[in-house]
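What follows is a single chain, given as structure tokens, in the form predicted on its own.
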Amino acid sequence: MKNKKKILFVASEATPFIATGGLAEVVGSLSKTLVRRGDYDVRVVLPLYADIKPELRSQFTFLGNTTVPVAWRNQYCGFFRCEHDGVTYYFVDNEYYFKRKGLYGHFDDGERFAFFGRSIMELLPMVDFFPEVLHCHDWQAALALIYLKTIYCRTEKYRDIKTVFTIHNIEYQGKYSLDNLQWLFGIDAYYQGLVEYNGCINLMKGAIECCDRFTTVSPTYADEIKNPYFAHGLDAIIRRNEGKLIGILNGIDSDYYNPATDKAVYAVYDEKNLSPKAVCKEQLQRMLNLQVRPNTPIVAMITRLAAHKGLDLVTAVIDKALENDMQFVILGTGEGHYEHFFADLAARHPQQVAAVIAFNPELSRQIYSGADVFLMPSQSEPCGLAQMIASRYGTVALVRETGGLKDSIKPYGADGNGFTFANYNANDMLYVLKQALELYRDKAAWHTLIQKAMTTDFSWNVSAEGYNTLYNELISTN
């Protein structure tokens, strides 16, 4: 058997161990999909957070410990190992940095992830795994790549490692004042130009400059971030390095998100037998104290309650939309004024609107299975997974044409699997929503559309092929 291609993922979260959002699903799903191909040895390095559940931690094996330089400090570093779905996971242990509640938002995040990035380089000789490709995700992993290219590349075993950096959300870049260059990050002044941007350290910028290739999570988002409107100040850097840029659309774990086997839903079904979906709808209406009306479409949102998710469009026209025969369900937490708005909306329309201000994965799958239309009018969306999950459950997505929403959902028609609108405009959204509600009355057409949505291949197999091509191109240059 030929030698397997060695890939090392560096990320701040990954399912099933620790997750706050889509980054974790990408790392967890992509790694195991590559392993299933049979020609990859994929390993993942994560911080050993206190929030990792004890039943998962009990599966970890202690490998050993060392000290890791963090600028002028030497810090204890322990390493643990675990196998899951054919993927080897390593966990970096330092209780001072990671034995805290929550993953991000601490005053010393820069130092925490500097330690994490440097520890990756110290881990490789300990486990005798020098990857052909080091694949780092978002700014929290950027320093592993920067340290490789500025410090460790002078050592033979590190010299030929190719690097990929993936931007999951360009809004979060890892910005710090320049006086931290050597004192905090241990980066020699000679390399200041790599990480300096607009008068400060920008770790995402440094990773883009240092990497061999960088990716985003959809082709459209790769184009959008060349534009100042989407790039949060990095558009000039993106354009300067666009020859290294590629957009690969994320996928979803189609085994986990499967209405034919999902134990969270009230009745299982597939695209060949949709009748149990009516049971899911009725039970959802009962659970949320909505009027049980089988022929009234449920429009749903499962989202972070934040402005860029298009909630200003929704709040502008939702009362007008509710004049139609429809029900509205929203699940999520976030900005207080949105939480209050939707709670008040539900109080004013108790049999027509349900607002659950919570994070509840089980309820989310019950909503995916019981709703008819899934609304996702984002102002910006690098990829988005919810529209794919909704489609998998036969809930027709209605999205704005941005980022991965544009790449995954095509407008109703010969090849369409949902509904779309282009302009960031509340009335445009409302117009298309009314089109969807009207088509819902045509049961035959709606049934066909549901089947089209459910049979669209959003699996990681499609996305993994894009990464396979990228890795092969890089490895072949060694």
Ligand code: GLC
Second form
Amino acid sequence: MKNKKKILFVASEATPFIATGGLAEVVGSLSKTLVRRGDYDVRVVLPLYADIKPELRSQFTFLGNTTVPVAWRNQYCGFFRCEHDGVTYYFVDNEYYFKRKGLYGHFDDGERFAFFGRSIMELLPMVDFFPEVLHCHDWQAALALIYLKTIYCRTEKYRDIKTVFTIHNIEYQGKYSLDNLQWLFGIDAYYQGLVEYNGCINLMKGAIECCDRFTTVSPTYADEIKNPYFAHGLDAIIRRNEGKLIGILNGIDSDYYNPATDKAVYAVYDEKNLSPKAVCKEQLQRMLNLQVRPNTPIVAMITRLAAHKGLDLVTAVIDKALENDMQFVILGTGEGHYEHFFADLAARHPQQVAAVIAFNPELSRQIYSGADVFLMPSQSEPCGLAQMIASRYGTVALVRETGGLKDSIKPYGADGNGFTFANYNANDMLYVLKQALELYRDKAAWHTLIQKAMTTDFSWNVSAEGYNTLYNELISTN
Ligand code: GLC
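Moving on from the form predicted on its own, kindly provide the form predicted in complex with the named molecule as a structure.
Next comes the full complex, this chain leading.
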């Protein structure tokens, strides 16, 4: 244990404990990958949400409790521990803050994550783990870093902790009224300038100012957020702190997402033996009440139904696209008008379109394995994992060239592993989709493209190296 590099991840979700999106997968699989290298002791802190399944929760052991100051109160704070895949997880318990349905969207989220941030500083002495790098993910974890730099760093053992902040999505920044600075967040007026932005408290901005280095989840997104089109108001702050910024492409958990071993798929396969993929396709068509047509390509989307996922492009041209020999499958939940649009589309084309308005990880793997083309035309995409997962299951990605989509999918041609289009334009997307549908008819070429997609290495083994280099640099400056 002695010489291992000590890293503490702070995040609001991590697989397998609690997940609402890609953040959870990244925290769960990156920590596991670093530990597997053998030279890391990575620990992760999460809130103890009521939504964590009892079978997981029953494995936690109670460590102790203390109180932490939040607003004008001292709040109870309990700590639990559990080990998973070699990673030590800590859970912060306070039923008033976390025994609720759902993770976010409560009226007092600012206070809840102030409590969480503060509790992390109190956890370190309790478990005697003072990391070399405190690595906070997204705004919900920003206060741990801000408290370290504004309060705790005056204490000996905290002083040398280096900090990394990762932006998974710049859209969500944690903005609160400035009135809350002292009484709620407990930040001294002296530090107002660190967290204030455009007349508000902006926790993401505070973390960017306070951290030693900050990262985004793809190199292209790191560039994009210097531009107002992508930055949701923070571009000036990003540009000012550009010297601390680095983009590292996410990986996927390639053990979990493996068509050769996945228990959810109808037939297992790999790039050398692709024929069982046809079984997956047939079963998917049956299950979704689509016409069973082995030679009709299935174009699939698995997505949150949110505008920045490029759904306006899809709604604009999907009827036109359906004039071609193709089927369309969409799985996801989100904004009501999109839910209605796709439910209506399926009602109008019952044998050609299936819309499942749900969040269903098992069905998602059946779609990844059974479909032919995976559509992801996002307007912006910090990284995106679905295009990598689809590729691993031999479903060819068709993406817009933005963020991590641009960094992971290269256009069909010499070295291409998918299809891409550049402009946020529905007809450009349709044009490339038609190219894909045409290539699908050329069985040999399509087979080669599937193999190219499946053998692209999206595992963390590549991406974790970026974090390793970053941590090494920070640790060596001590
Ligand atoms: C966010 C981003 C997504 C990224 C994920 C993990 O959900 O929107 O693009 O893949 O975080 O970093």
